[in-house]
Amino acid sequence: MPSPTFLALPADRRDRLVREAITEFSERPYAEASLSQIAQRAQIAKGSIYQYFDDKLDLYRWLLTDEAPRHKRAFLGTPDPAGDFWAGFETMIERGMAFLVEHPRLARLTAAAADPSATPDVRGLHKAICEAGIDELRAQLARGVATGAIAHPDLDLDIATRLVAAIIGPGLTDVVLQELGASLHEVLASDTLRKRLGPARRRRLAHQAVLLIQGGLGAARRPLRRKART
């Protein structure tokens, strides 16, 4: 985590600490990455760095579990608790994909750390951020619980919020890559491609998982059949 000292830098110079790590860290693997790279694109010494934070993993850490997720909540927004439960639902699926194109950045620093090549602790750090992403989606439904806008009588709030979650997450990005016909390391590197992505698309796709997960794929349970008697 940031020292005093880092936090008590001028803006201008933590900002851009910041955005230099941030695109050291997304251009590079974590294990090529270098801090005298980050301290030369900011224009301070290398050993300033360890003021701030105690090593590369340090800084790596924070951005992946403080600092990125902060862009996104904010770019996300808070739903209105007084709106529509749905209505708020599509929209944040929707600002999902949108951060993806208007923060590849910081869509590819989180996108680095799931790498299965990745050291332990660099993947430790993805599952964290995954479980985080967890819980702030099981608060969403327990809120559309509240408000009756969720009503199954059977519902087990944990395991629906992680079938939700592979629906919104790796279901979703799976969607986009395919009419988009390309990786997702290729998206997050083409702008041209992020274009494509534009909001009539999103907004189509995040209507489509909405009804996916509404509607439970539209499955109604019938009787079992009996056996003809022979």
Second form
Number of protein chains: 2
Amino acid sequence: MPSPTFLALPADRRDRLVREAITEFSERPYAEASLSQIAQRAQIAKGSIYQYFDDKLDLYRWLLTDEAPRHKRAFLGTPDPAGDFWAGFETMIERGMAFLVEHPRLARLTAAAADPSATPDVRGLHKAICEAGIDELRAQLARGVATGAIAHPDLDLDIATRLVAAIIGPGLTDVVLQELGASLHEVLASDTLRKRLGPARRRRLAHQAVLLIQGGLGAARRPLRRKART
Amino acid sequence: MPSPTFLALPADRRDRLVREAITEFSERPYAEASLSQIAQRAQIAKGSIYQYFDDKLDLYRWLLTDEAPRHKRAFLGTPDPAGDFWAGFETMIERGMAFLVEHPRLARLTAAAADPSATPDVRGLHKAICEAGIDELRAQLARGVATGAIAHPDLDLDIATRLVAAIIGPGLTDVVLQELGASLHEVLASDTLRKRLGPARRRRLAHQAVLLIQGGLGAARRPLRRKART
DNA sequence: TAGTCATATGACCGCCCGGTCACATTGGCA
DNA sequence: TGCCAATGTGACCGGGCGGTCATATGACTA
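Right, the form predicted alone is done; let's see the coordinates for the form predicted together with the DNA.
Let us now look at the entire complex, which starts with that chain.
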């Protein structure tokens, strides 16, 4: 965890450090990310970083568990619990893609949590992040079950949650990159490339994902053309 | 690519090197995997490795694009094109999980291809592997469309392929690890843990995945209880 | 102004890496 | 048997890393 010294830092100095750290950790796997580089680019002595954080992992952990989620929550806002479940679900997916467009480096940082490589301590971190996301999604799907929007007696909720998470996480990311004809890191680096992932395309892709998910989870057989009973 | 010298190596020497290399690359991210370690554990001078492969990446590439796929193909065999599409699909998924049980290190090596971190050259490798898998899956789904087992006019085949790939790849892996209550690396290391992923459990999980996928892709609405029209 | 102390600094340390190369070993052929 | 080309070897290199620490700095007190 960051020291009081870090928290009391002048804003521009702290921001410089945070910005460069996020950039470094979003562009390289943890093992290759370099504190020396971060310090140099942020124009802060390397030794200072060790006054703010215990070590490399401590800095990474803080970025991943505090800084990134804070921005993500601020961006996503609180989802509207009222309204049609599937419409809300689609919106949530669209907002997730919007976050990728608006905060590519943070999105990339978070996406790294899916990385199964990595050293044990880093994996622990990643797993914690993933499980938090899974819990949130499960709660949301459970709400769908409660409202009757989801009804599939043979499908286990825990399993379904994880499969759906894979669809809207790595799955949709893959689709997006395919559509943009670029790699995650190219998208991360290019404003014009990200602009191509505009609201219309995001809605379309989110809808496609929901088509697949709902078709498998929806109580009504194919409620897309005709209204669901609810 | 490996030199002729490597290909002509006495079997036990070559096998030692390959085995230790696979182990090393499956236990650590590429950046942290160490040729010195591989050489030491295989009891082969480090210099020799450079007579067999150009460099670290060359060895990794060969493992990923030649050695692993060869074993995987040998294990999976050729799928039976006749028979019910969805039953065949479920079998394919079950065989994939069986591969994880029987060849955990190879499976882990292949799974690393999903890693979005990594350095550009490694990402290039990974992407190639992924795209090959996607192509195969798309062909299979296209067959489903042709036979009428899949019919969803609003869903784009390319997109569906990638989403389905996410389900049966990272998604199912996540589910399996959750059920075993362990991490991928623990499963990799423990025979007894892997034995818990027996045929019955594999079939059940594969069926759950198909439930989700088919529900969204199947021409018949819910053909699980009543026969599909074929 | 002189003294104090939290903080900033960057040269430095030990480590291990990927990769090289001069030399040792081997095995097949004359 | 004697030779030589192919192959095996591991000490060695330059480099960058995470992390340390003696010292410099500068704000604030008395």
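Values in this document were obtained by computation on a predicted structure and should not be read as measured data. Positions refer to the first chain, counted from 1.
(request) Could you tell me which of 102, 204, 44, 192 sits at the hinge, given that one rigid part rotates relative to another between these two forms? (result) The listed residue located at a hinge is 102.
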